[in-house]
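Form predicted alone, single chain, as structure tokens, below.
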Amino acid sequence: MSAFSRFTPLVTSLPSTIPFVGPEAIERQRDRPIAARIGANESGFGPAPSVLSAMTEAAGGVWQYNDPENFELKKALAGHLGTKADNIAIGEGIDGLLGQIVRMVIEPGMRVITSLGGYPTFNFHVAGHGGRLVTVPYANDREDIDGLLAAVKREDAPLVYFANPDNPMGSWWDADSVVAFARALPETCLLILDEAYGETAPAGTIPPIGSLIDMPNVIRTRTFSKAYGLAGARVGYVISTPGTAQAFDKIRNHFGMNRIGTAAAIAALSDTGYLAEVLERIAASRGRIADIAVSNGLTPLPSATNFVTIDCGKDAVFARAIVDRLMADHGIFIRMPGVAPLNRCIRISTGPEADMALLEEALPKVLEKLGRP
């Protein structure tokens, strides 16, 4: 019997892959620690002290399963958002929720629309459920909403993914344009509106909750991994109509959330002062990264996120060399977009001043070795 015959034909046909090489894997390969972890868009500023206290208190009850209905977290989010708990579904970060959404909508062979070079974990889930990706190139370094809409109509696609603000470029659309895009989609097409970076975006970027809450074919995904500093806790949620939100109960892991992460998320929502402080620090760090780029002859792109994408002025080979040399010579972990023409850039997450100082010292040395653009 073949070693793979126990798997479905779809699983057998897929490569074993991890969309992102983690910094831990790089540390194992190098056999030494990373000096500056500014590549995964985590928050190096960490969660609020009040959140850490809530996690410590919750740890004593970790022998218990988390509430499978996520009642308290839904209630807290509803109050925070100004909506009803029935409009919310909870999941293990946006990545987990994306897998559930694809599972709910896509059968093998169905077409799914996304941007060429957009978030690769979404593509991973589409492939895992047998969907066929149809990609639309970025236009002027941001997602092309007109192109996405045209592709949905051309392919009669049941699912489209659009991130606002965007990863990996940090670009964004204004709220009115996003709402117009959503309302122009056919009712037969479900929109995943990924708002992972919503807290760091400029005013007028994120549509008000009420502007899309009546649309069953719109699912807004959000997370505690970025501005709230809880990437390792894996807490995400969706906002949609009650009927769409309730559909997650048909397939989700009802004990998938952990008690410590849930307590952290509830505490984070109530500490608005700390969030405001972190957003100021993120904005300052974006400016710091941009200044470092400019001083080295590189071009920082405008960013609505907790990272800055930097145009290196050449091609993917040059950008990759910068990423690799920063790691190999200085232990600085950053990333870059995966496809042309976006991969002429590198991407650097905001972080504490100590990390920024290491970057400021290392980048000119790397560019000197490689030859400046």
Ligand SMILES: Cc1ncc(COP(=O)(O)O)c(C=O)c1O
Second form
Amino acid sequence: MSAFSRFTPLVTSLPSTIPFVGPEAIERQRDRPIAARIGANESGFGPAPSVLSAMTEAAGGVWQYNDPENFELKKALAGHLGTKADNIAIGEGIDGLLGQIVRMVIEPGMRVITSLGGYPTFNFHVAGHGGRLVTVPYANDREDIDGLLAAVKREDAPLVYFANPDNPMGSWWDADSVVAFARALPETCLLILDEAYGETAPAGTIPPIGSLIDMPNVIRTRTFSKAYGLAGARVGYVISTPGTAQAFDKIRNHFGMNRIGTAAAIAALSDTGYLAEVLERIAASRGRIADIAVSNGLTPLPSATNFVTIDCGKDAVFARAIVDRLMADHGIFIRMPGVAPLNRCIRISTGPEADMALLEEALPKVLEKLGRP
Ligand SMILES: Cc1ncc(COP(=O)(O)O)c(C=O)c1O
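Since the one above is the form predicted alone, can you give the form predicted in complex with this ligand too?
Below, the chain from earlier opens the complete complex, with every other chain and molecule after it.
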């Protein structure tokens, strides 16, 4: 395939990458719709009815660009978090913000620290800016904060990524440990503290806003994609010091936010009743997935997220076969961690009871076919 000849050497050297194959691509390959979409850690419970009304209302104004300063959303978030609007930057989901952060910090060849098997979209952005990933293995299926800290110091790294709670394992550290980790980092290293699953975590997991807000080298990333059920709206935000948050203005896509999505996020913040209801449903669904796993002889791992990671008791080939058979025979979309030893597991997103019932029916059949662990 011929391509333009003067792409940068970096872009020319990179493979064309898709960090995750989307369920739509799977549907196209199969030429059939998916029966249960419980693989991408979306919220099958959907957004609040009040949010859908706000989106409908905003739709008529979609001919207008969105406010490039995102003033109303920042104001709403500042009220929600108890910060100033200056502490916040808005972006096209955490994924978009991760790309901006990497762009602000990384020059080709610089070392970047993350966990081996951690969130792959971050790695994708690092590669895209010529950074060199240095990975720290998980310890007991949890990110190894001591190991991450040691790697930062050893490599004199300017950037470290740490998700709390974590994807793909669903594990978490308590707030005190996270704060101690952040405070132990050299000031020359920027911490991305990815709190995509902050809403679903148990009390005491997410450090209070005030505990890190004075640190210019800490950026907390949050999203409306998970508990708020707005993955397709692409709204995320960062919390940091005003100086660090304002640096995004130098490189962000000022008109990149979707007007309808922004209206949805503002409405979602004010519907606290719906959020509480969804959090209960997520917790119940986590229990349901765990029960299904146990009754099939598999081991669910504790989860602070909207998914449950399940140890299938064998190797990656076995876990992959479960993922593939669930899709091929039953149209059930789940995923699995990509790297050993995490890839002995499968990962199932919480969702409505109809999806859980399909899983409950299909999993024993799949395991029967494959030979139980
Ligand atoms: C740890 C983590 N960070 C970020 C994201 C993506 O968030 P967003 O939809 O805001 O880009 C995900 C989604 O799965 C995730 O698991």
